[in-house]
Amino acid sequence: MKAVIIRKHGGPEVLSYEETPDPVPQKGHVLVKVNYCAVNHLDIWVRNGISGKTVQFPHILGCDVSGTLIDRFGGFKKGDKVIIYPAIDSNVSRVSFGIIGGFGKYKGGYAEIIQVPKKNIIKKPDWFSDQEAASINVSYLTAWNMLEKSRCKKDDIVLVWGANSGVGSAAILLAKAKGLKIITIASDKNKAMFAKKLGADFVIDRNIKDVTSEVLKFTNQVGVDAVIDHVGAKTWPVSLEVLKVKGRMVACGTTTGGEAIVNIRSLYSKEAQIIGVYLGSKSQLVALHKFMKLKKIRPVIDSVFDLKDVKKAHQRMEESNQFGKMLLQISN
């Protein structure tokens, strides 16, 4: 089969498009022909490498997959269109779970065929296209879990960082459908316009205005009920500062670094909470599918690349030039 292999950590240049043997299914596993695989920041982190995290080389990235079953099992038939729930049992102490194509033993979806546990297979909802089905399992599920953990109710105010990203755009769409008021952050005029089209009530261009003062001005100095922070070290201080009394900061990512400086006095004096979120459960993913159907929400797709052009996709993500999800087309 054709696949994109990495044999060491590094920049996009370590991504090698080549022929590699088909996987042989182990007991309790099944093979899926990959139709589309989304590109996520996890792919960048694994490709670059993170201190203390290990990868078994050669490795195949890609955790966000829609495809076609190669063989029948249980209630599934050969040829069924399916999606793959990305979480697997963790082999690392004090970590909730691993992710297919991430740090761990499971190779991902940057390949024509992927092997996954049978329990990770979900039938593709017929109201999503193959492209849309590959856009939801990571960014949208994470955003959904973050919003649920935020415990926000109708008319609460939520701050969402990174409006143009996968998690950011998903959070805006889902929060709007839940009836929340949304403040979001963009880095230029085009991204601000994109955020408004998604449904944001107030957009701050961080290169022109001070985020903290603008958020507090919009909320009459009260602060926001919750912050959706998937950015990391650079945004944590502001995220905590703009919370209202008993507000919740929900965090999931480390794009700008994994070690942040926290104003402890600000945290405890307003009795705020920091809540970590790591993807979401399989049952949450099924519930998300139903919610998106009910609310007629379509995932925002930025672009589709051929698998052999994966380096271009990684470069686009690293430059933060995408507006929504980016996909790799493997077969269809």
Ligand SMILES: NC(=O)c1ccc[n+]([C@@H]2O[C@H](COP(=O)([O-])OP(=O)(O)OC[C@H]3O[C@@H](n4cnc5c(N)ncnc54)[C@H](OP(=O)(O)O)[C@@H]3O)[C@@H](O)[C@H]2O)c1
Second form
Amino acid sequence: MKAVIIRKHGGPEVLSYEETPDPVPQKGHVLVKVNYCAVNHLDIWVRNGISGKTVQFPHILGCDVSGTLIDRFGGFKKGDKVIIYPAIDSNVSRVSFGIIGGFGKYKGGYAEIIQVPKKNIIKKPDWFSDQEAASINVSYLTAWNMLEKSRCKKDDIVLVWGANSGVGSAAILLAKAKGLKIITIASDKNKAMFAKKLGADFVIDRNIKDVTSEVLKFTNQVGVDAVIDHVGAKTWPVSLEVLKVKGRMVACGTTTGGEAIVNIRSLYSKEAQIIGVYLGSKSQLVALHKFMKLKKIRPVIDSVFDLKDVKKAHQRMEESNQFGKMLLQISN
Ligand SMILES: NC(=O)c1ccc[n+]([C@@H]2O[C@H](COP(=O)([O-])OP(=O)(O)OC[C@H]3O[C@@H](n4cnc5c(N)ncnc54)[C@H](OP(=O)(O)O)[C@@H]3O)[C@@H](O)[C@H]2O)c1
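Please could you give me the other form, the form predicted together with the ligand, since above is the form predicted on its own?
What follows is the entire complex, opening with the chain shown before.
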């Protein structure tokens, strides 16, 4: 099969599009012909490498897959369109689970064929196209879980960082459909326009305005009910500062670094909470599918690249030029 292989950590140059042997089915696993695989920021972490995290080289990235079943099993027929729930058993203590195509032994979806545990297969919801079905299993599931953990109710105010990102754009669409008021952050005029179109109520261009004072102005100095923070070190201090009394900061990412200096006094004096979120459960993914169908929500797709152009896709994400999800087209 054709696949994108990495043999060491590094920049986009370590992504090698080449012929490689098809996976051999193992007990309890199935083979899926990959139609589309989304690019997620996790792919960049794994490609670059993170100290203390290991992969087994040669490795294949890609955790967000829609595809076609190669063989029947259980209630599934050969040729069924499916998606893959990306969490697998953890082999690391004090980590909830691993992710297919992430750190660990499972090879991912930057390939014509992927092997996954049978229990990770979900029938593709009819509401989504093959492209859309490869966009929702990581960013949308995480945003959904973050919004659930935020415990926001209708008309609550939520601050969403990075409007153009996979997680941010998903959080805006889902929060809007839940009836929340959304403040979001962009870093230029185009991204701000995009955020408005998605349904944000108030957009702050962080390169022009001070985020803390703008959020406090918008909320009459009260602060927001919750913050969806996937950016990490650079945004945590502001995220905590703009929370209202008993507000919740929900965190899932470290795009700008994993070690933040925060105002602990501000945290406890308003009895605020910091909540960590890691992906979401399979049942949350199924509930998300139903919600998106009910509310007629379609994931925002930025662009589709041929698998062999994967380096261009990674560069686009690293330059943060995307508005929503980027996909690799593989077999469809
Ligand atoms: N815990 C989990 O289960 C989980 C699941 C999914 C994702 N994540 C993590 O969440 C993060 C986002 O993932 P993604 O795929 O959505 O990434 P992405 O599409 O590459 O988005 C990155 C975002 O970060 C923003 N950003 C970068 N520097 C910033 C700064 N200094 N201040 C404010 N915003 C900044 C960018 O905004 P601009 O373009 O405006 O710079 C962009 O919107 C990643 O770290 C990823 O690993 C975690």
